[in-house]
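Below you'll find only one chain, the form predicted alone, shown as structure tokens.
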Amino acid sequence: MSAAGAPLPDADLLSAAFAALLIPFAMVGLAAINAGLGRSRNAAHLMTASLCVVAAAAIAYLSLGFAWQGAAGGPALVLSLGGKDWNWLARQPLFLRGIALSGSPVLLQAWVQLLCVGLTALIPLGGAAERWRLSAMCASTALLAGFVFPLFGHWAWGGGWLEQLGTNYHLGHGFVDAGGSGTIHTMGGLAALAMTWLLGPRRGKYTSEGMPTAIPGHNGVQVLFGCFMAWVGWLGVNTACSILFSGSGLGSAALIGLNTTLAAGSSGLVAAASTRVRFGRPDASLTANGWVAGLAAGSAGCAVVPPAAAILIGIVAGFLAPLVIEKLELRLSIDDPGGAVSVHAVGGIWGLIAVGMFARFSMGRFANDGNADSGQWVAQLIGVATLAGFILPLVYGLNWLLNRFVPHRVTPEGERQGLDLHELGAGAYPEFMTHTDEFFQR
């Protein structure tokens, strides 16, 4: 089924479904990255908590979310209002009960979204790293699985009241987000926001009069190494999810993959030359991030805009990554050491408006729906505003809950020891001291 509910070929199906065997490697990158940028003495930690996240999204997923996100075209809570039908809610049942799980085009939606939260539960793990609890993880990453990720992602993926934006307003083609650029990268970000307030700045990052320290990240290698795996990851994403719940078709294959590549590759560029420019030479860290920057920024459109575009895409979210987190980190004291913020939601934000500007709406079920092209940028505007107005609170007053039962932070005591130490018992690298004194800064 697509987006618009309609069957998709044998041929599209099995197109997705060899894309989403792919979109492990992104989550492989993201661990990576995520590890790489931190600490040696919480390397081990910050791997071991992506595989429990991953799993934790996945049984969330599978007991709860998908009965509120369901598949399109499925059974759904429908609203008349204004005289307009607005769907709201899927209502599957729980646990797939009822789902063929042989030969099943829903059953292939179902996978490809679980994965799909996977990757955007692991985006918090970046920008609350080093000071987040294993166990808070995990239950902040059910509350993410099982509530919001399956709201938003029915209002954009599966014939939700933001995908009707078109047909009930006339407002172009209805939120487009083929490859999850708001679905994914967006809300990962905003939940590494939301963390991140609640959290707070890890201790010995700013000093007694306020000013921001470097707390460099411990392998860089495995930072580099991350973006290749992300990158291979994201071509199975944005080429699954564009067929499953766009409609693009297989002929739009080679266009997502080369449009993902020129997008993450000019925004890599870019993110290196700036940082030349700025620092007299490429930083090895904030490249990583504008590459991935540019993953985020081009999977809204990569079925959608031309080749060209993707590359403006690119070189816009290269040279916002770097500059959003030094202004967040010195401006507004959110420690940030992965760069979720900057990377996915700014990214992915910026995605979504790119939409609006540059999509060619001329394939796949974009092409036979009856709308116009314009006012699509008012419809990517509509669903960047309910990321940020709804989404982002719901985000934030979950955990905020969630903090009274469960507490997100780790103990001081546990912070300067490390989290390898502190929560597993044995550090990433017992032949190398990994204790340093910037934590005596205060």
The other form holds:
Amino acid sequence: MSAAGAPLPDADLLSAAFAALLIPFAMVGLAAINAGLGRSRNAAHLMTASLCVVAAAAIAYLSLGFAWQGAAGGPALVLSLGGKDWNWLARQPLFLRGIALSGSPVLLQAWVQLLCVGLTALIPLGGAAERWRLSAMCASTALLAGFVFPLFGHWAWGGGWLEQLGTNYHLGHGFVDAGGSGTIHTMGGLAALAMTWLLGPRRGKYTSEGMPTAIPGHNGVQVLFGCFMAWVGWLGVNTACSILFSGSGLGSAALIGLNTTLAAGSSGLVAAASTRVRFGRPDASLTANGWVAGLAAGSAGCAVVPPAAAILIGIVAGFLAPLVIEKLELRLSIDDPGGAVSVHAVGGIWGLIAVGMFARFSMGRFANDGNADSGQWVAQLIGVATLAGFILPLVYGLNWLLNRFVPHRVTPEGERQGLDLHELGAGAYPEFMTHTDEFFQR
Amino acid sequence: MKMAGFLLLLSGWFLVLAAVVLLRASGPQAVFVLAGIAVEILAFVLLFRAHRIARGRPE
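Given the form predicted alone above, what does the protein look like in the form predicted together with the partner chain?
To see the whole picture, the full complex is given below, headed by that same chain.
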């Protein structure tokens, strides 16, 4: 099914299935980036946590989440508001009951959505790394994958009210998020922000006067390798999601690949150049952050913007990411070791807004949906307002509640020791003398 | 203060929803959507300040 609920041609389904095979590379890339940007004493913990989080997300999503998110054209809870139908929630059976387990387009959609949930769940790990307990991570992920992601996913991808803004209220073609700048990245980035607020900074990150101290990542090569992996994965995410949820069609695959690469490349280059200008040398980790910010920003419009616009989207993302990382750390006391808030939330929001500015709806289902292009920017802003105004409080509230039963933060002793030893009982690099207390105030 | 920030975020979102449901003309609708987003930006200012105060940093 496409976003409009019409059946997709077999060639589109086949290409979406092949593209979906690449999505796990995006997960590997994010996990490698997060682990590389952390200290060596937490590296094994972060990689283990990434595996556990993806597993918890998959189980929670297939047990519960898909029932709320569903597929476009499926059974849904529709309320009438102001004389218009508002599609709020899917009403699929739990545990995928009732869906054909062979040859079903809905099952393909469920699989791609499951992979997207896994990717979303990895993003907060970057922001809350080095102080978040493994069990609490898994429980928090279950809430994200079982309740929060499906809700917004249905609104944006499953024929929900955001997608209907075009047909119901003549706001362009409705909220457009072809590759998931909002559904995956802004949601993950806002979840990371909620966790940094809940957990507070790492011990030793700020002096008693409130000045931040530098805590460099332990493996820059791993971070940059993760960027390459993420790029491959993103080609899959953007292609599969655009075909399945925006009805972009197989003909858009080349444009999607081009735009994804151009947005990431221009963003990474601008991040490298801007850090070169400011610090005298290009900063490797901020360049990596810029690269991923370009991927996140380019996702929403990957199938509907011309390549020149993709470069512009990347340039702005590459300029914003290092700047926001610095402001959050220095001015707003947000300790976000992986840059998840700046890269995914800010990059994602910029990508959504950029669709309203640069999109050309001349292909796929948009060409024939009978809607004019005017008002598209309002639809995009409504989506952004929903993520910030509803999803963020929901994620924060659920995790605040969860914290009463499953404490999120590790003990000070565990943090000093490193989560590898404290939670796993063994370090990532046992043959090396890895760390001292250089980052802790005495 | 943090609670007030989150309530303000929700208020901004409701303003945006109300603009979509109640207003038909595109001009006023866009203005009210922008107003809702402005309320959300105010909420973020409040939330970031609350976080700084909780961390014991001077304003």
